[in-house]
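Shown next as structure tokens: one chain only, the form predicted on its own.
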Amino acid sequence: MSLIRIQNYINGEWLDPIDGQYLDDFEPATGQVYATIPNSNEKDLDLAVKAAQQAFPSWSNTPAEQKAKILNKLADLIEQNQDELAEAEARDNGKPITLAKNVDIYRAAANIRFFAQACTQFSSESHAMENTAINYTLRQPLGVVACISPWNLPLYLFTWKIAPALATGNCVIAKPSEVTPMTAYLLSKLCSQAGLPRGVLNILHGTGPSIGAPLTEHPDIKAVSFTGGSNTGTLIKQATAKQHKKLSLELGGKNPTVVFADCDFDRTVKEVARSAFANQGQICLCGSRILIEESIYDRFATALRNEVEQLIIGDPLEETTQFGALVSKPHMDKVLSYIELAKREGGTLLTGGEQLKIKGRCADGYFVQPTIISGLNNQCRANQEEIFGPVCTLQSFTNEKEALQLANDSEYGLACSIWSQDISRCHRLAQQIETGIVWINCWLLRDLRTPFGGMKASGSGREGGLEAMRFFTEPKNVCVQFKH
């Protein structure tokens, strides 16, 4: 099979990188190179910025109804091509194809449709000064903005960023992860079919050093929306400190799952397993620190292990597969190193812990068994550092106060889930948990109108709903004094 050649999307055209530099794109399930992608640099960026600047005056003044029509057409095309996109996502990322279709591709279309509708209803404020003046707020697009998305939910999070930016009238230069570039490339083909004007969306491929850093630092980029690791988020803050750009940083997590004895036991076991191991644990919202009330600890640990051991692990392209490959060999090696570290720190493997060899097509793929570890204190590295893989730890607590202390004892603050039928306790804890998102008796139940983001090392700013629309616009107050 010949290699697929991915190209940049600049000013409505598909272009090779100016300097002719390419990267290999690996299929995680097989460990084989199946595509090449541009390793773009400042020359490609300058071309994209110029195209975006030329497109901005017209796009920013396009009526909301017309922008919505184009974006809705793009959402339609994603839905019409969901099978092709899901297969591409499963192949490029290693996730099960059923997950890609039912979550990633579904949400990509939903993201775009949500913000297409939002731009037709986006309102601003007015404030009357009694018998003196009226103030009204203009919310104007920023100009050319950067959207940088990660590898774990490639099209899902790519569209989550570009949709509000485009809906509010900005022109976008987007960088998907170089590890999972395929669906962003396929999306560029659909953008052309949807009638998106030239230069409004430009997609540049490449590594963080080659194109990511220049993109965030370019003087004509007015805002940066980034999802990825906390260390990279810190570098972006430092690099842009003197440029006064708007920043939205959705970073890592080390999320607590708090299970009380009065939970709905069987349902909680199933949902906690899902929250720990969905997408092979490669979701920033996964519950990787599972805190269990002492009176049910042994029973819950046994039930959770049994639930996890029933997962069907295999070729991501098989409809029956529930658990696929990790995204890359370096990431697999990182995850395995943390499992070895946890064992050295005194942890006990309840299940998993090994690289898994799959027969046939996937013999050289990057598979790791879903892993549950007990016996670690909260201060060890395996409980404090983001592993971002199919690894969770179990700890016990004796009362609500101790559960809260353990949950908050982390430099991260992205998400938490609480499992209890005492709703008063759930509300009480939700107010005290130091995370941007709290789920009660559920996980990853998302309303796109709500603010999304974290505290502490998990980021700054919020995405979703009005928060995203406001981030991608500049508020300007206009004060008009009454004529006397």
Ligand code: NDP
Given for the second form:
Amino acid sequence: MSLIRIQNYINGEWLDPIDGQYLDDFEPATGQVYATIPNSNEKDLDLAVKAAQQAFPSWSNTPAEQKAKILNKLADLIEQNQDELAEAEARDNGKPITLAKNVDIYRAAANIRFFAQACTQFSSESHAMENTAINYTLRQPLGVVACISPWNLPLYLFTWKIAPALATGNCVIAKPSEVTPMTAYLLSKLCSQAGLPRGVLNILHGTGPSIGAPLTEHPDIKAVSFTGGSNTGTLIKQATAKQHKKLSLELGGKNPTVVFADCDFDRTVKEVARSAFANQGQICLCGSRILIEESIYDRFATALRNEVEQLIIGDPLEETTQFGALVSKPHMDKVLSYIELAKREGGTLLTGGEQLKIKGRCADGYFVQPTIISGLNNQCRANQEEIFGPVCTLQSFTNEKEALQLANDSEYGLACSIWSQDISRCHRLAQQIETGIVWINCWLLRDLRTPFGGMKASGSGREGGLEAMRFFTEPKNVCVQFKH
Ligand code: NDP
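Output the structure of the form predicted together with this ligand; the preceding block shows the form predicted on its own.
Let's see the whole complex now, leading with the same chain.
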């Protein structure tokens, strides 16, 4: 079978990388190369920046209704092509195709539709000074901005960034992860069909060092919206510090799941299993540290293990599969090395712990069993470092104070879920937990209007709703004094 050749999307055209350098794109479920990707560099970037700069005056002055019309058309096209996009996402990432369709592709269209509407509703403030003057705030697009996204929710997170950037009148240079470039490439085809003017969105493929870093450092890039690992976030902060760029950094997590004895037991078991193992545990919001009140610890651990052992693991392209492959061989090796580390640290495997061999087409794929580990204290590396795979740990606590102390004992602060029928306790904890997102008796229930992001090493800035619209605009106060 011939390899698919992915191209860059610059100024409305599909181009090969100027220096002719390509990378392999692997299908994680089979371990086979099935596409090639441009490994772009500064030369490709210069072309894209010029195209975006040329497009900016017209796009930034396009009426909101017109921008919304184009973005809504793009969302329609994503929905019309959802089967093809879901299959591409499942193949490129290893995630189950049903998840890809119902979550990733569904959300990609929803993201674009949400910000299409938002730009028609966006307003700014005015501040009257009694009998003296009126201040009004202009919110103007920044210019050419960078959007860099990771591999775990490829089209979902790619659109979560480009949609508000475009809706607020910016021109964008976007870089998907080199590990999962396919759906961003397919999206570029739909952008043209939707009538997005040339140069408004440019998509460059390649590795972090070859194109990610030059993109963030380019002097004509006004802001960087980045989702990825905390170490990469630090590099971007350092690299852009002297240029004083606007940064939105959505980084890693080590999220606590706090289960109290008075939870709705059966429902909590199901949801906690989902929160730990959805997308093979490769969601920044996954609950990987499960804290359980001592009085129900044994019963809960057994029920959770039983729930997890029922997951249907297999070929991501099968509709019935619930748990697919990890995204790449290096990532699988990293996850397996953390399981070994956890064992050396004294952890006990309750289930899983091994690489899985699937018969047939997926025999060489990157599959790891869903893994639950107990017996580790919170200071262990396995409880402090982000594994970002199908591995969770269980710890017990005796009271609310200890639960809070364990939950907050992390350099990360992205998300937390609390499971209890005592709603006063839930509110109390929500106030004290050091995470940007707190779910009470639910997980990954998302309203796109809410602020999204983390504190501590999980990032700075927030995405979503008005936060995103504000990030991608520069507020300018205009003060007008009037005569009497
Ligand atoms: P990385 O930080 O490795 O990469 C993220 C993106 O940045 C990729 O496109 C990558 O390119 C690019 N990149 C790498 N190095 C640089 C650089 N020096 N300058 C600019 N760009 C660079 O993260 P992963 O792709 O491994 O994603 C997993 C991480 O993302 C986890 O830590 C996870 O928690 C986090 N994440 C956070 C979310 C949040 O909302 N807080 C949501 C989802 C994931 P390439 O892949 O080509 O190397």
